[in-house]
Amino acid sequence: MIATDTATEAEAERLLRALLHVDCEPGGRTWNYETCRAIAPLTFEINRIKKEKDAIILAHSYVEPEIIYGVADFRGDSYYLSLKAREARAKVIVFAGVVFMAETAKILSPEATVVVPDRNSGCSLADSLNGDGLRQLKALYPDATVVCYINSTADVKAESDVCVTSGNVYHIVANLPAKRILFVPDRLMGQNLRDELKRRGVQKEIITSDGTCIVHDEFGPADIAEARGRYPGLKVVAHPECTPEVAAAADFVGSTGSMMKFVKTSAAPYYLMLTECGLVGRLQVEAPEKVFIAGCRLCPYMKLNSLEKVRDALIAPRPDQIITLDEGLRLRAARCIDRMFELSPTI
């Protein structure tokens, strides 16, 4: 079924009343009626094609807005969107994100096809530590519980205790009987777990390994003080990916998610956003009246998910866009994560 023009020109004017307010654009793209022409014909195909093929498409914050109000089925960070996967009664699960967040939603609903628009988009965190590597780091601290940040490959995960995301690493932390804990594979998130514990008062021994995030790893101090000497009243929200410098500096540090709701229930004149842009964009959508300076970064990563790749994988996935894994290892991921359903905070 072809678009008509009628329902091209429906599909526009949906599109343009999602995407009206964005102007957290890499490419300075303005979001009007002609623009959002331009790609309603591929929304639409795509939201016809997920009917017929019985699909649902999963889509992190990160990505560009076309695909999150266009076509996305649920928009959230790493720890709404593992919950979405494991609800899912589709027989084909598209994750426009990166690569170890499809893994998550194969192991939580194994039983539907689950693809990604392109397999390059990686993660540093991620592509920072295999199976292999965590084995030789257990090797050096048997004692230690092994708790990994949602960030990682599946076999890190099957070798791990517990999953942990950015909104409940402090509370499942702190709950582990565990004082030695060996976290992975965020350097800088360890850091700041650290710290947080001890202003809990709160002892653990937190060993890292040294990945970090190339987004969030590249903001530092000065960026924020140069920021509030120009915006009197300026709010500055980080993500706990960010250095303990920046976190220190911030007046909220949080998971994506919770960044979110700060900026939509706090009132200031200004918010400095140290994120990936795509949580700009998407607050601007839904609080158009919240003013933001510049100061968010692209993921690369990210930025590889595009309209037209998400309709391919969705009409004829190639076998490098379809995710493969191992039943024993995807049984011993699902524990870890399952772990982690168990032991997060009742909201």
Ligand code: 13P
Contents of the next structure:
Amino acid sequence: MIATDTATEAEAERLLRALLHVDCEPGGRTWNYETCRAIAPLTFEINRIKKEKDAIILAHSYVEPEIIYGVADFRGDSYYLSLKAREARAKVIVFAGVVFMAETAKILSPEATVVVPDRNSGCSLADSLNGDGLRQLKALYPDATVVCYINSTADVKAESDVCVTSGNVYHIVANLPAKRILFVPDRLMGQNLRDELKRRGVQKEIITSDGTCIVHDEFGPADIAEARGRYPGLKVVAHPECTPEVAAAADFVGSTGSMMKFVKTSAAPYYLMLTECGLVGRLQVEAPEKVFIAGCRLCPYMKLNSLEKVRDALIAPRPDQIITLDEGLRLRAARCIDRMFELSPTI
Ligand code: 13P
Ligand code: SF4
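Pass me the form predicted together with ligand 13P as well; I've looked at the form predicted on its own already.
Let's see the whole complex now, leading with the same chain.
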């Protein structure tokens, strides 16, 4: 069924109501009635096919706003989207995010066909360590409890004792009985974890591998000092994948979900968001009264998602768009994620 002119116009108006305030777009794209009208037939078609195929779309907050507000059923951070994948009863899950997130959805919802719009949507953290690399590290520290950040491949999860996200890492590690923790694959989050445990008076040895996020490791304390000079009363909001120097100089450090909550409940007029620009787009939609000063960065992997690729993956996924996992490996990876759900605070 092709959308009628009236249906397309209604769809364009729906999109415009959501996207009107977004202005942190790659290439300086602006949202007005014409740009919304141009994509309306596509979002209309995707939403129709979704129902026909018994599919849902999960979107991480870093992907393009037309995916988040045009076609996604659930939008949020890694923890929230994992919960939604675990609860899902749909036949098909389209994961607009990066491959490790779609793998996590497949681990938690094995009956569903899980597809990714673009197979090249990797992640510098997940790609920094594989199962063999982790087995070698484990041989060096056989007494350590192995904690993997969710930004890791399924084979790394299968080799780990417990998985964590940016929202529950401090709580879970602080409460583990082991004194020695092998934390992979984010070296900077590992350093932030060491600092936070020290602040809480928790004694643990944290050993890390050497991955970093190519988006968050680029921010420096000089960016913060310069922005504070220009905007008195500015709040600096950072992700725990940033360097410890940035984390120490920020007003708030947390998952993308908790960063959003912080901004929405704070009275300050100006914000510097030390994270991916997609999150600023979400806040421009959901907290339009706040001012976000320039400073966010783009994740090239997240930006591989597009409405066209979402549609194609939904209609007839190519083999490279379908997530498949060996069942033994999936079960072992599921154990470490289930452990996270058991140990996680409500966030
Ligand atoms: P969140 O789970 O906080 O959204 O982080 C995911 C991520 O990839 C950050 O770079
Ligand atoms: Fe990976 Fe960094 Fe992109 Fe997040 S922002 S998906 S950690 S490369």
